[in-house]
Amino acid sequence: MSLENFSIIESTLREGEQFVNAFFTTEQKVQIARLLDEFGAEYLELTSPLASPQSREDCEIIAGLGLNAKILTHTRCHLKDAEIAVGTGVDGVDVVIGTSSYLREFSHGKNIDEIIALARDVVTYLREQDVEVRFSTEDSLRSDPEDIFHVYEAVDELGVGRVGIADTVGVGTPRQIYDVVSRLRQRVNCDIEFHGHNDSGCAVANAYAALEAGATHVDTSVLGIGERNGITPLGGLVARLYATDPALVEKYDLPVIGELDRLVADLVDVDIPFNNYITGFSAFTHKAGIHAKAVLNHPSTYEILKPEDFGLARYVHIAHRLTGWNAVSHRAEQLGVALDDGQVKRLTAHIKALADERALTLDDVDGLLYHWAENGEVSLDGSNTS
């Protein structure tokens, strides 16, 4: 297994613009590209030019921005939508028809050998225009594997530089996804990208799965936003990558993930979920004072993330009733209050009393670790004891 040689396809401007609340103006879009590109994204993805006037002028925009990440748009398996794509100057363009029985009764009506001699043509073309050509099946894990395997080597073949496995309706588990993805590795010579939805809450564990088994490139979109529950979240993908080795991603410029999910955030009317991979507010949040305790003697113990290479800090949060003497020791070392070790366990054991009675909060306990440098010891009653 390698994971070092991956790409991310950042797809914020095609997928994620099928977020519900999506609404991006084309200086939104602009904003989103510079800073994906920031971040170091390796690969923009657009929504199609076919999809209205000012998609394909996003298109033409945003292709001319001089931006180190190259820019592709996706698009039907239809000549005239490759023609249209590639005359938006992008460096790429991604082409996609569905193969499941569901897609191929109810959307196009095409079977097999008739996708292959459309994709034929498609690709040729697309090969002929100097730009980077992708070709993916839709629904790929509801469709019969030997057909989509028939599809990809027909394209291989013709030189197509990626064929994509789509989990469009996020059904995939990682075993099965892993499965798929090896055995087209056998299959073809070209890279393999992945799109994974998240429907089923797989979308992170099976672009991961997708990656051990020879996949080359990701799609992924800020926050996960897309379709319904959209796709592998950019800082999830990041988050699980880095979590098995740093170096993994120590290509992207990793506080920007933290720009990145405010921004789209914002965009889309969303507040980012107080769980959510490396920005959620309690991500870096160390409460049980057991956990306190070895974290502030080792971060490791209990982070597998280091919260400073995503430019972000850890918080020991002590204003409640499972707090431990430690953690309270640490911050009165934080707000420069001398208390000795003594001193602080029975401050500790205040404190634990009165969460019991009601919330407490930061501002609270300094005001108590204060007070108890300045003034002497208060008992729960709020008599002084020393």
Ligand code: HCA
Second form
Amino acid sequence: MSLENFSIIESTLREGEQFVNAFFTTEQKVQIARLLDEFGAEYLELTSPLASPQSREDCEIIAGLGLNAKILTHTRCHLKDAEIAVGTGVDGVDVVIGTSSYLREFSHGKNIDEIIALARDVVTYLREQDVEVRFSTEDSLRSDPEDIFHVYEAVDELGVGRVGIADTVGVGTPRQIYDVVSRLRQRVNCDIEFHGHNDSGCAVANAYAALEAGATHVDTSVLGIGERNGITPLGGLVARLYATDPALVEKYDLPVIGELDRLVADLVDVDIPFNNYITGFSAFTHKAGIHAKAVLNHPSTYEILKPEDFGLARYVHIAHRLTGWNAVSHRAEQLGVALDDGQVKRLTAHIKALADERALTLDDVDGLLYHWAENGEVSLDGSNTS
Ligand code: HCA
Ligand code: CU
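Structure of the form predicted in complex with 3-hydroxy-3-carboxy-adipic acid (HCA), please, following the form predicted on its own?
So here's everything in the complex, that chain up top.
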């Protein structure tokens, strides 16, 4: 297991730019890059300089920022592309080629021997430059494993730094990823990267399985943005690793995840999903009375992530019919309202009865707490009972 020793290749500025709503100006790219650097991402991957003149200039600008993160760009397996990529001053070049029968038939039309020959030229050239070299195969999961292993063995012999498994269409399951990565681990000496799309909701689990099987690098993007519904989200990967052992992600500045999610959501004009890992609005909200009681006594009863480690706070929702008197009592303490247990229990029954009739807000409950403390108990019809 290489869980203790992995790096994040943050691809918001490459894969993320392939998200339908993404259009980043140079200033916005720099802002994202700086924040990812502050978070501690080891690598930032940028759109190919071949994509457009601005993309090329942006590679040069971001490579020149002097960030701690290593700057990579991404190119097709063409010598010309590799030369232009190196010319931008990046620290590394991520080369990709399609090996699945679909891509061979409907895209570039090359067979495996031709792919290996092309890979040799490009990797040999890049090895002579002062850059890290990664070679990956698009749609690896629907490629014949022996085909891709042959390609990887050939580039490994040429001294490539990393090879990449890409689940381009999000079809892989954690078991499949574990299987292919562990087999690859036996076949090459270089590092192994995993890039996984999320079409069937497995992107976080697959990235984790890849690490368990010996992968050393995982591709992510902020909020998971990318082609279609995107790839492994940065926050999701961090949550998964933290849940195994917080020490695995202590090298990162975790509260920056919230800033990154908000920034990128804003720039691509989407809301952070309510159920998002870490930053979704209900991620640390507890509701049912039994949950609220236990979480207030001992948070880890119902929390595997400590909100305070991410610069966030838990919220116990008490204004509803599932509420419990312990949580209401805790709220009374927070407000400095003096009610004894018997009163709080009766007030809780009152809240439940009210909540059966209409939706309540925290303000409603706070108002009742103050009112009962000042004026005595009030029955549902509003008359004073004490
Ligand atoms: C794509 C390419 C890619 C490349 C991944 C990689 C994919 O946009 O289709 O370089 O490893 O998902 O295959 O993002
Ligand atoms: Cu991709």
